[in-house]
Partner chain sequence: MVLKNNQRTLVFLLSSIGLITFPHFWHIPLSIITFFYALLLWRFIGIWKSHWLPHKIIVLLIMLGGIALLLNHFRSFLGRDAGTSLFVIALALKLLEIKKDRDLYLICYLAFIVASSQFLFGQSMLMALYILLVCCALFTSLIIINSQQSKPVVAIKKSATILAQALPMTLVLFFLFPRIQTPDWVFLNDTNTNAITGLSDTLDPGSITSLALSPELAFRVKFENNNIPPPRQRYWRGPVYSYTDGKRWTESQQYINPSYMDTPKYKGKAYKYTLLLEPQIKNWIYTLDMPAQFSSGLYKNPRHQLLTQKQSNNRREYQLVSYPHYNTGYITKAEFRENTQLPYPASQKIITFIKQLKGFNSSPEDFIKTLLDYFRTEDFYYTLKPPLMKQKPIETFLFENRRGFCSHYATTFVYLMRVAHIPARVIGGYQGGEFNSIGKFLEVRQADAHAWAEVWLENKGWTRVDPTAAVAPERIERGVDINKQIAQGLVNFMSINNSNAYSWFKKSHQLLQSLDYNWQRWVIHYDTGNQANFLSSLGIKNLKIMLYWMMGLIGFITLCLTIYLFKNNDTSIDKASFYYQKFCKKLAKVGLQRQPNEGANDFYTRISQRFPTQKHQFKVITALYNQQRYGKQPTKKVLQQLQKTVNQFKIKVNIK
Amino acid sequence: MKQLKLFLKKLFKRHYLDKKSVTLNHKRIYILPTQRGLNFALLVALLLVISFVYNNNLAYLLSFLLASVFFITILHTFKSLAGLIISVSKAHSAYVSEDVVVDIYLDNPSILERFNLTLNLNNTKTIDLPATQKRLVTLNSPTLKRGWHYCEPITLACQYPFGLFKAWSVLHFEVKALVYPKPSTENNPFPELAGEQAQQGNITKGHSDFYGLRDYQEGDSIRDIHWKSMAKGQGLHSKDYRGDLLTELWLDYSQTFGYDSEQRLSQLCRWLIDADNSGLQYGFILVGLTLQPSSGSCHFKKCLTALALF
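Single chain structure for the sequence just listed, the form predicted alone:
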């Protein structure tokens, strides 16, 4: 069964992508009976046979009534999706092993309320969409490696009103997001010497400078607790101050720890997060790339982007 699904997926794979916004019509909506619908059709056929054998008018009436419900349901299930406007907003960046969050907008321009709409990517969301309303739906796409992450096609489906038929449409948006290396869980101290300025001796020192973050220990002053990392759910840490340290920090790939490039990038990512959380000025050095010391979200994202595309 799994191999058959993979074969059908490859067979019907489209070679072009949808635009940012798609309006569903008869060319984009597929509809088939569900298992419940097939059972319902079998019941109607059985009633017709009984009606014919016993020549019972009430059995005929019941058979035709149920058959009319069966066929009218096709129209109502189709209309549950027809006319909807689906657009993709953006996909948010994430770290390896985290989910990329994709923002999808569903717009219902008609005066008909849409019930039991199901969107599926790697998770499933079911919503009701009121008439003339627009709603944001977030879907998740898991990541396995750093770099550009391309999301799978999105499926919008509906089985309203009785679950006898399933109408669906497959949306092939080009949804991609950057995936950064997974930050190391080890709290290794910042490198003390890095970059051309350190090699040339242009190092500025100070007294009791910030050195990094360490795990909270009983007895630490409340003033040294790093509340910002705690608010982000990274655990309880204390600020580590030491004398005669660099006030200009360089984060250099060549000074990272690890057995391979992914572990070293992971350590460099951890240093970036710690330096940004601490509000430090830091430079960034990768193979073939040097970013001068700076701070702020723009500088932080440039460094993370370089790590993702390394």
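Positions refer to the first chain, counted from 1. Everything quoted here is computed from the prediction, not taken from an experiment. In this text, rigid core is short for the largest set of C-alphas that superpose within 1.5 Å between two forms. What changes on going to the form predicted together with the partner chain:
- Annotation for Y54: C-alpha shift of 2 angstroms or more between these two forms, rigid core superposed.
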Contents of the next structure:
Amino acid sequence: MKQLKLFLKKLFKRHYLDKKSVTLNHKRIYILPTQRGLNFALLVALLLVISFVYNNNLAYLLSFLLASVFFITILHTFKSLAGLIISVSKAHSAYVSEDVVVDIYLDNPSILERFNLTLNLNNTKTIDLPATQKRLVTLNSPTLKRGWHYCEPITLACQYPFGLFKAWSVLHFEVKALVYPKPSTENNPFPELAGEQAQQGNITKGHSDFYGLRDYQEGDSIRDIHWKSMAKGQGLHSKDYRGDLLTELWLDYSQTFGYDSEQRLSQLCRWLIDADNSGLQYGFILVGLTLQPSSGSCHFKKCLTALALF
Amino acid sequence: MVLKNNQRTLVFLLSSIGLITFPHFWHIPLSIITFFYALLLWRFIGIWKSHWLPHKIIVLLIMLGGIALLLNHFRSFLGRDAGTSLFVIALALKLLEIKKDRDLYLICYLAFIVASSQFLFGQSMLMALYILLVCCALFTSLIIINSQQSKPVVAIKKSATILAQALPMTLVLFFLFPRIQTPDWVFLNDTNTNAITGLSDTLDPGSITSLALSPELAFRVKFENNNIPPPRQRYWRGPVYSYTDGKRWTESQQYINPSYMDTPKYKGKAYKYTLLLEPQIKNWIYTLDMPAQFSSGLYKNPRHQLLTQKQSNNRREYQLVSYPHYNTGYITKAEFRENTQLPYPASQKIITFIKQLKGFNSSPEDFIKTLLDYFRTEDFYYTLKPPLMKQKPIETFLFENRRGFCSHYATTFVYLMRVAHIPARVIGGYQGGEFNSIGKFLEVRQADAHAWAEVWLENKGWTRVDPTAAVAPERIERGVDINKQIAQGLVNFMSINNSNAYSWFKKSHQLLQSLDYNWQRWVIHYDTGNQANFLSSLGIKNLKIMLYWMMGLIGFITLCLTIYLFKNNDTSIDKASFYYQKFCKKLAKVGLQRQPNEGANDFYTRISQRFPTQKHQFKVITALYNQQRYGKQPTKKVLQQLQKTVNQFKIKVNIK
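Moving on from the form predicted alone, please list the structure of the form predicted together with the partner chain.
In what comes next, the whole complex appears, and the chain from above leads the way.
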């Protein structure tokens, strides 16, 4: 069975990728009877035998009716998928061993209501889609490694109306997401600062004293936005702090410890998250890359990306 | 585990299963039906009170109980009744054990088998309609299993649509799928309670009277080219009663060697017809007097009666050719002996009577004429309620009562002939029949049962003589008015003018009968022989061409259905998307791609920032698209406008 599955996978494997949005048509939809469908065929055969033995024409008629329904179900099952537009919107970044969340839009442009659409990646989601509606479906893809993560093909399947046939389509979207190193679970203190005797917990925050308001710049932390002025309709402003910069926090790869680079990256990642959570200003040093101290989500993302692609 | 959110599915499935089994009330033992409905009820209650459902061990006990019940009634699992009961019990037991969707499917499949088994007991049009409806319910259950969210009305509509779409293909398969004659396997021969009694093998004066009040159908006849014999020739010849014990008349058990007999010569017009005979207890076939050619599986006995080789419990169809004018030729000694047999010497009274009519001196033809004239002129009455004549029935009838039914006249006539040394016998059968002007066929009912005489005459052979015609010529010319006769219990003939008060009733009755006849002919009775006949009349001569036709027609139907199904899908809403996509493609060329998660309005904001000069055009297209796709009523006009604007739309890149 497993071998058969592998063989089928190979058979249906495509050597090119789909565009961002795919309309399902006869080229994309496969149909095969399900186990229940095969049992139904057996049922029809049994009814035919009964009709034959008793030479009963109405029993024949019933068998033929069921056989015809079985046959026509192929068309209806196909129709339950045909015309759907499936598009991949975004794959959200994740840390290693977390799942990458993929946003998928299912669009039903027809006036036909669709039932029991099953989307499958690592998890399976089943939705009904009313006529002319678009729905967001999130699927998960598990991660093992740091770096670019390419998702497996997505399968959209449907057994409506009778469950006798299964129509499905395999979608080879190019879905990639950055996977950051897994943050270390060890709670190591921030690296000691060169020349200073700063201890864990003794680091003064870079912005303890409120200095004034300035125009919002991309990369400013959401925390620092002055919401009151925003509510007054004066536009976005950030609160500016000018504390005494007692210390400059530098998160440096060379200061991490561990058996191998992955463990060290993992440590660095932990520090990054901690620093971002506590709203510190931090500089970032990786081999061949130095980012000047700053804060905010943009800076944070930049650092994580560097970690992921290291 | 009990399935959640599945109550609706179960309610639907269980109700349709209850409906499917319902007609078996009349077919299988009451205890088994009670067993089934008890378990069904239990399961129904279990939908809401799942802790009431039986434990595994109890299910096992119930199963043993079911098997015991089955063995007690049938002692086997084979045969129609036992097999049906087996499936009904299996279905009931499976109901108690619903755990997964798979079990629901198994129940559905078992229910289809039970539905099919209904047809083994009766094949009426109503039953077929009923089963069709119930199948629709079963398919609806399957849909509900597969789409928990859908409303039952939507599911019913869907399954009805699919069934309707399956009908043309079903018909093609039905008429073209090769039929193979079933071997008559002994173990499957259940007794059929549907067979009608009809004429019995002894004719006593009362036997036909009981039939005269029965509206039951005996057989139906369709004549080729609507070539229908006139009423006075509509004699449907059946059993030949040639032995008498003085009171009763029975079929003779004597052997007559057919090789000594003369071959009959047929003259005049031939009537070709198809006889659709209701199930009979006897293997007699009723044929228009006198049958000359007949379909295989039939044989003619030396008394010119047609019989089936095997007794059949089913309604059967036969192709026959009869000639009303014939000459059976000479009479063999054995025949002569058989047809002049008398139980005891005739009484003096009878002999005197025959002498009065010059029976012993004149030619047989003259004697017959005198006797019939005697019946006609003397005060003989034709009645359904003759007084009882227990002793010496013939003399009592002839000299005292003079009231009788056709059997009295026929037996008396034959008796008198035999006393006068003329070979004669009583023939049982039917006379007349009502013509169904809608279906163009003749309908013969039990009330048309009749008895008449056959006399052997020199140079003419066996000749039909009907003494009833002398007493009540209307009986022969017009036939029996069955409805009135039954209502009043008296002899009633068809009135001459047809425009009587209940003619509309008659019309609708005829319409129903005609429907039923065609149903019997084309559906119930469509077998190997019929298939060959029907198909060769269409020019399909052999199996290979038949299969080609079947494949071709199925392919054609599939094609039509595909076009129908997928054309339907192409709605104007869809087209709105199509034009909007076209618009987006034009924008994509200058690098403005609409993101999958971007709504039409957001996209509009974005593009108008980029190309502010064309803002108005964007606005119109977006509004039209939104109106068509999300508005309450998409109209053709809006669509055309959208198409026009999109086609005219061009990006003015140079403005940048």
